[in-house]
Amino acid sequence: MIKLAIIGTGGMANTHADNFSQLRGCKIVAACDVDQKRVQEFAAKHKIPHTFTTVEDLLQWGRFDAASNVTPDPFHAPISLALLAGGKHVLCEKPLAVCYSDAAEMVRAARKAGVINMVNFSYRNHSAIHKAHALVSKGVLGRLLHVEATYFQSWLSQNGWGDWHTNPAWLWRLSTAHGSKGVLGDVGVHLLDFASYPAGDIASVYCRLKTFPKAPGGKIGEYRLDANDSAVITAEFTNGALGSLRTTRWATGHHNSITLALYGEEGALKIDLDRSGSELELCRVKQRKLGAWATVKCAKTPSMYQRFLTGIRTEVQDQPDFARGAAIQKALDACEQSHRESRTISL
């Protein structure tokens, strides 16, 4: 029985609970968050023996296997760490860090402690994306010339997610003094996993980012609305390719919507989640024929959740670890320093 704990105890921490509960082999022992309010009602709903409102009282009780991070960006890096040092095996949710150089020290830590480290990049949940990874790796498509990836949110928008205007949980996501990066480090992350994951690892990049006029002064309360709402990101992977992948909250008409298309010489693969994340279109050229469209069934996959309960039981780390987290956060940075600097950057 692997004996889990859950730090942060906000939305996404009842989706890591709901997850963990239904898999067999695991239980869920306590919950640790700042607020006690809040964990307890947490731990009430799920079922939780115990709760903890620092990292260093949940620790010094210590009778625990494993934690899922689901704390705010900023305490990602500073709480695994802690967690790696007490010799507990860590799930933590993107981004990793909140710059390279975090993550980089979160890698080190890791490989030290010797135990399992895994970024939580959810979208690797579907099997189309594993399916997409193995068809190009296997040369399906042939050498790859070009990616097209999206990802589209219309929260700004539209209330299908509730009124941003009125929630702190949504507020923070649009103010850097609440440590947040904006739209490209809160769904840009995923992007840029989602699309280099098949297509291999990125080179560089040159990015542009926006943040529109949302409120008189800029200012709802005490948040400042200065954080990105779109990014558009021009990037060149190490295999050749050159790739478009774009993001807003501001697409009116997608509540949650994410694509990818590869483009080889020998053949090209669509993923869109929102028609199915376990099937992919696929398009073959014979002697240079354009062949039809035709849809793949993809095996069902393990989710991130299983993957991580296996290393622990097997002592063999899965991906994505953090390893890959902090090469995703390398092309964050750089896509933030690309924009300030309006140039193109080398990762």
Ligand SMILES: NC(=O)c1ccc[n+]([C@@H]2O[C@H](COP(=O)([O-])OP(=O)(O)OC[C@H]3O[C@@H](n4cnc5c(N)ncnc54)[C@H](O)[C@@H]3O)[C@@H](O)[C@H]2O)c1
Contents of the next structure:
Amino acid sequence: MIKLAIIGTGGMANTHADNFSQLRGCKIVAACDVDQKRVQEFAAKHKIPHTFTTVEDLLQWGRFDAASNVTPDPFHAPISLALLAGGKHVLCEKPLAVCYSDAAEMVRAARKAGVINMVNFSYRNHSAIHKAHALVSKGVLGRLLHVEATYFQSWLSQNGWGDWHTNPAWLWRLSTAHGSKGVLGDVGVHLLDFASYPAGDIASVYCRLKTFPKAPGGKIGEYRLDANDSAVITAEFTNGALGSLRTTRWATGHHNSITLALYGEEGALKIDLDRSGSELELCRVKQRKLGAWATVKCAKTPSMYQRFLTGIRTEVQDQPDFARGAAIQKALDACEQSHRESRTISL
Ligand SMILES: NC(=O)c1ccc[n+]([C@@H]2O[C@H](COP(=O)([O-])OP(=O)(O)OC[C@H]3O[C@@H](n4cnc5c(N)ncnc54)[C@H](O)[C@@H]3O)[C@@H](O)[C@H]2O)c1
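Show the same protein again, this time as the form predicted together with the named molecule rather than the form predicted alone.
In what comes next, the whole complex appears, and the chain from above leads the way.
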């Protein structure tokens, strides 16, 4: 029985708790949050026996094997490093850190600890992305030439997910002082992983970020609303393919829409998660003269939570690990630098 702790018991922690609760061979034994009321409510909801308000107290108690780090982005590095130093396996939320040097330190610490380390690039829960990776690796598309990827949300322009003006869970995401790296760091991180897992490593980026005015004086209470909310990235991949990756929180009509299209010399594939996460569209030799697409059903793949537990059980590290999280962090840092300096940055 793998004993788990969940640290940071806000919105996303419920997804971790719900997923782990459905899996055999593990038990959530502890929850930790700086907000005592929140952690107690969370523990009561998910029937978790022990609660803590500091990671130090949790680690001193120590009766757990592994932890989900579901705290806001700036706490990913310090809390994961403390867990690793305590010899615990860590599933850390994305982005792995807030800069590449912190992420690289986490990779070193994980190697030293010799424990299972994973970053929750949760769109890898969809089997279509693994099928896309396999098709590209097998050369089914031929030489890859062009990549199109989008991640569109709309919680700034329509209140499908509640009123962002009054909810700290949305407000911290708009404020750099609260550790946010904007839409780029929040969901652009998924986009970079989702596109480059099948398409291959990114060689260089040119990025334009934008922060649109959204409140009088650019401020709501303690939150200065200065984090980017739209990003457009031109990427070149190490295999020579050229890509366009776009994300925004202003895409009215899209609550949470992710698409990927890969175009090669021998064929093309498309994924649209609004349509299906377990199917992709493929256009190959036969159909390509007609511009016709066939639907490919993709065999079920394990979730991130299953991969994490299997890794602990078998002592075999699965992907995406902290090293992958750090590689994506490097691309995020390059995007920020590119925007600041208005030039292409090589990775
Ligand atoms: N993988 C995904 O698809 C996905 C989806 C949503 C959020 N996330 C990530 O999950 C993380 C949390 O996001 P959220 O939406 O749940 O945020 P949230 O604001 O709802 O919850 C964060 C919780 O962490 C607690 N916290 C803050 N500092 C802490 C500390 N030092 N120790 C312990 N607890 C602390 C807060 O009190 C809060 O309860 C973020 O990094 C976010 O990027 C990932």
